[in-house]
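Quick heads-up: it's one chain on its own, the form predicted alone, in structure tokens.
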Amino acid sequence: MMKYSKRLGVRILLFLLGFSVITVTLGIFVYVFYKGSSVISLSFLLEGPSGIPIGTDGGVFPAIIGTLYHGLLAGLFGSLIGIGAAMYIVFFSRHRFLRNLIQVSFYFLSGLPSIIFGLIGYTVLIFRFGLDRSLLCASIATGMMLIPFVGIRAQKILQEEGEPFIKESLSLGISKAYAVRKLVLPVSFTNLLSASALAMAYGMGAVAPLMYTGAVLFANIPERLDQPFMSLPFHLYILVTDGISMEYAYGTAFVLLVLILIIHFFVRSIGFFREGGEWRPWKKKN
């Protein structure tokens, strides 16, 4: 009887902890929407900021586009290096010391404060190389932060899904490079794309890497990579820090939450449209 009571108590506790995650998530969305509902409208989404001081009127459309551009470029930059390094570790590294050094570097970079990446990006790209504050500099600084985010996940994906193909291919006399290109990458593409999309969402919400490298209070939609841009998290930071408008700050925060939520839904829906999705509900079990 005592054992049953303990098991029941543990299950109830775990259920409450799991339910608390849902409560916190919904609570954040409801609270942010409630605080910013007075400014959320179609014009808020389709117009640029205005008013005196700037941000007390108008909308956040340039910030939405700038955030998407920045997240896409930063995710692409971080994914190329992260996935490439993971492929080298899993399939092509012949030196254990070098492999371990790359893995340690992944974990070291993942623990660095994001402001460090902004400082390095400013010092190297702008101060040393003389580049202007721009979308390119901000994307590179944020992309450096995303390298371990993608690399650690890509390494796990390639180990779980790719190593069996490599072993079977080598036993048949097929080269490792050919097996990686023709077998491993097509099979792992869905999960690697999911990791890259999550990195994009993570980069979209970062403020510190772009504070010194490219984000500004007001700018039009960037037409070139060497132009500054508006960003939702930086715009939110300025509105709150300077006390310009809390209503517009919460409205900006809600738009940012919705964008990130859309990306997460996109990632989760990939399994529906490609065989092999891990959570595909109608996938037949062997």
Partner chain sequence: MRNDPIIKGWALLGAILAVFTMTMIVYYLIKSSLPAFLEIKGGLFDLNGEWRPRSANPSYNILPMILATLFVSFLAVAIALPFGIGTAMFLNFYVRRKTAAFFLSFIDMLAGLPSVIFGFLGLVLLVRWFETQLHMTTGECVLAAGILLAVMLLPYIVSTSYESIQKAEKRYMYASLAMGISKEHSIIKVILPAIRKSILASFMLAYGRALGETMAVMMVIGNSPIFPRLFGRAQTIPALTALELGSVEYGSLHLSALYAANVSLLVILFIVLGTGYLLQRKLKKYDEI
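Residue numbers count along the first chain shown, from 1. Because the structure is predicted, anything quoted here is derived from the model rather than measured. In this text, rigid core is short for the largest set of C-alphas that superpose within 1.5 Å between two forms. First, how it differs from the form predicted together with the partner chain.
Core-superposed comparison between the two forms: the CA of residue 26 exceeds or equals a 2 Å shift.
Interdomain rotation between the two forms (smaller rigid part relative to larger, C-alpha based, rounded to whole degrees) is 21°.
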Contents of the next structure:
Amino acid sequence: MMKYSKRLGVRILLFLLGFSVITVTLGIFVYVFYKGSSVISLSFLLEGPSGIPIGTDGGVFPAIIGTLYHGLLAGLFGSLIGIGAAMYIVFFSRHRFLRNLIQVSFYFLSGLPSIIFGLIGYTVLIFRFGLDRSLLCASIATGMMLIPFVGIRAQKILQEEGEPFIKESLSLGISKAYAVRKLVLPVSFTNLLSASALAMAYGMGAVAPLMYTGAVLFANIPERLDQPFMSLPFHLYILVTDGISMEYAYGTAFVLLVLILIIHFFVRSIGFFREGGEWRPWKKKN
Amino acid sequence: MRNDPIIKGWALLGAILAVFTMTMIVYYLIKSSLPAFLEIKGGLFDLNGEWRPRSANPSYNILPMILATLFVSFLAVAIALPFGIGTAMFLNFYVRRKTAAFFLSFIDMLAGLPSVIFGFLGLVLLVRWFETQLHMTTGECVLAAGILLAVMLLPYIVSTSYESIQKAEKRYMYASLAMGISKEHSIIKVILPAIRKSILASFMLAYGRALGETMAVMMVIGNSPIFPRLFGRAQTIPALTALELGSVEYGSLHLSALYAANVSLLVILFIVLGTGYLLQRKLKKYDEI
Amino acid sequence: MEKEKLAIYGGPINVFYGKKQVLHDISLEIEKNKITAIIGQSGCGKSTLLKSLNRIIEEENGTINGDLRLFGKNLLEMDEEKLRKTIGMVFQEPIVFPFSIEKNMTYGLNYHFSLSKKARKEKVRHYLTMSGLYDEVKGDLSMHATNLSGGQKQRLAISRALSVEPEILLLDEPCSALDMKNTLLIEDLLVQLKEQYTIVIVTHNLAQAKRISDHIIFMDGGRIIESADKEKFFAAPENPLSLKYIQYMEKS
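Now that we've seen the form predicted alone, could you pull up the form predicted together with the partner chain?
The complete assembly is shown below, putting the previous chain first.
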């Protein structure tokens, strides 16, 4: 049996470890919000960057829109491929080898450092195919990174929510594809949407895949896919490492954090409604 | 629409593109790194060599960066593990379930933070602290990167170890408490040994993640291509790639050397991750903790 | 027996999961408009046999070798959708789709038939009334199916299986998760249904088999040990194993 002092020691140690981690976590959020909120103004949110060097004055509006465009597009690429491949694994593949191959590609891609997608994207799209740095190239590079992010989650969702229904549906003499469209996808829609939204948030915060494939120091809001764009995380990176403006860096970090947290809260709230709440879009009100 | 070519087509296309992406990346990694491996050979891993890709007499020694990557990541996991496991223990044994769930989801949100924000905070808080408190001329160093990276790994380690602690508690704790043994004694003598395998698994997985972290580490490590010391500058392979990629020429040996560096890192990374996954799968299969 | 009186007959078939053989030399004669009960200890292969009849086992990487006839046609070479439309199946755990009762019912209908709104409504009502569910929910078909009780869910599953107009109904221990009241309700329903359908039910409940079935198939170790009319099986089983099983089950 342990001595009382030793027991007390263990308890104190665990409390200290726990408190320090929680404090650091809280501290990070509070610090960004505190430092950033003082920079935020309407002009910071709604104007383009200006000043000499550029970024010392004005705002980050083009970067906000650019980040959203890029996140949406990359999220779309990643989700379409990821969910499609997951459906293939769970429902349509009859060969173990093919299933394993896709599974391996999920794990391989998920293990790659984000810079690899920048490196490959830059080499293939910009060098090899001679494309210009653009929203499209950056979104493709980031989208590749999101394939396993969505795919692994989608596979789990479809397995858990779809498989029990598929056998039942097959017993009614109904084709698998019909069952997937009419039954499985509607049932797992919210969860698949959540996975895609989280992927979008993840893509929005990434710098490594887009720093040489599409993001630039200054650009207007892109009107076409083949134009370069401004991105909040890249803008933040430049402001900090080039020492352009620490004040504006706080503001940019704040805006980026808020955008990502909004998506996270959105995802959590639909999860909440689905789990415990009464919110059921398919239930008619009497 | 009974046969639904759209759904089948979507699934098939997704499957093909996922596999294609992997194949393409592997192909380019091998093809682009091959010249460096063939031409530079041992020069890539030379204990006395240097990384001077732009000099008139260039040399491409990536060994310092590989060691720096391994070192920083190890430091990060070594710091994050005790804090993460301790926090999980604290939340599981000393905090009410609901409060614990709140803090867990809070810590979890940390995982959603972009790494560039971590890098930024590391620079303005950690690095500055090193400079003012430790009187270093420049606070950018391996230790700063290790600590920062440790914070980034925390959410992952806390959530995985919380899970296995809960499992271990369900399986062993009540028997132990029923014998009149104190909570703290059970934590040290029962729970901690019970979860040692899953700790090893999450160590591997966390280490694998740390090896690939790019932006945050790059912003605080100082980026000198030299052998790493705890309080000195160094450079990791992802950071090296991110910094120099913009100024390389297509087809140059420099680009190929960057590829070779990444391929070397990936070999290590996938060995680490693979071991972690296998271990985790084995634990799950035999319903161990 | 004359082939015209049989719904499923033939064999022998052998069933494998991967390389492992799970059913050996199974030959069957399942009579039309009768209730056939497949009984045996757990793990004897009775569920596997049931799943082989509508070939849903192939979805679990099972393979069936041999020759089996469904109304004279080769069951193993039929189009799966057509086969499964002809042979409906109800599982042990009642599975309802997380939609309204109505949508659960129209799901199969819409796929197999093109019906007018009115005709579809009529059919939904007809099959739900058959299982007694329609009156229980007082005609409120917008009710979410996951809010039903276990017994109601199982009856919805039966109604849904009937909605695609099968000729044979397979049930895999449909009552094992239910209470007494719902079990009896479903047993009554099955006895009524045999006027129009051929029914094969897997059960581990010997009393249930005695109550409702006409014919018994007793299995052990992946083989059919005995297949006989109910009266004969319980009065004078031919195989000593059958007798042992009956005695054991009646004691417990």
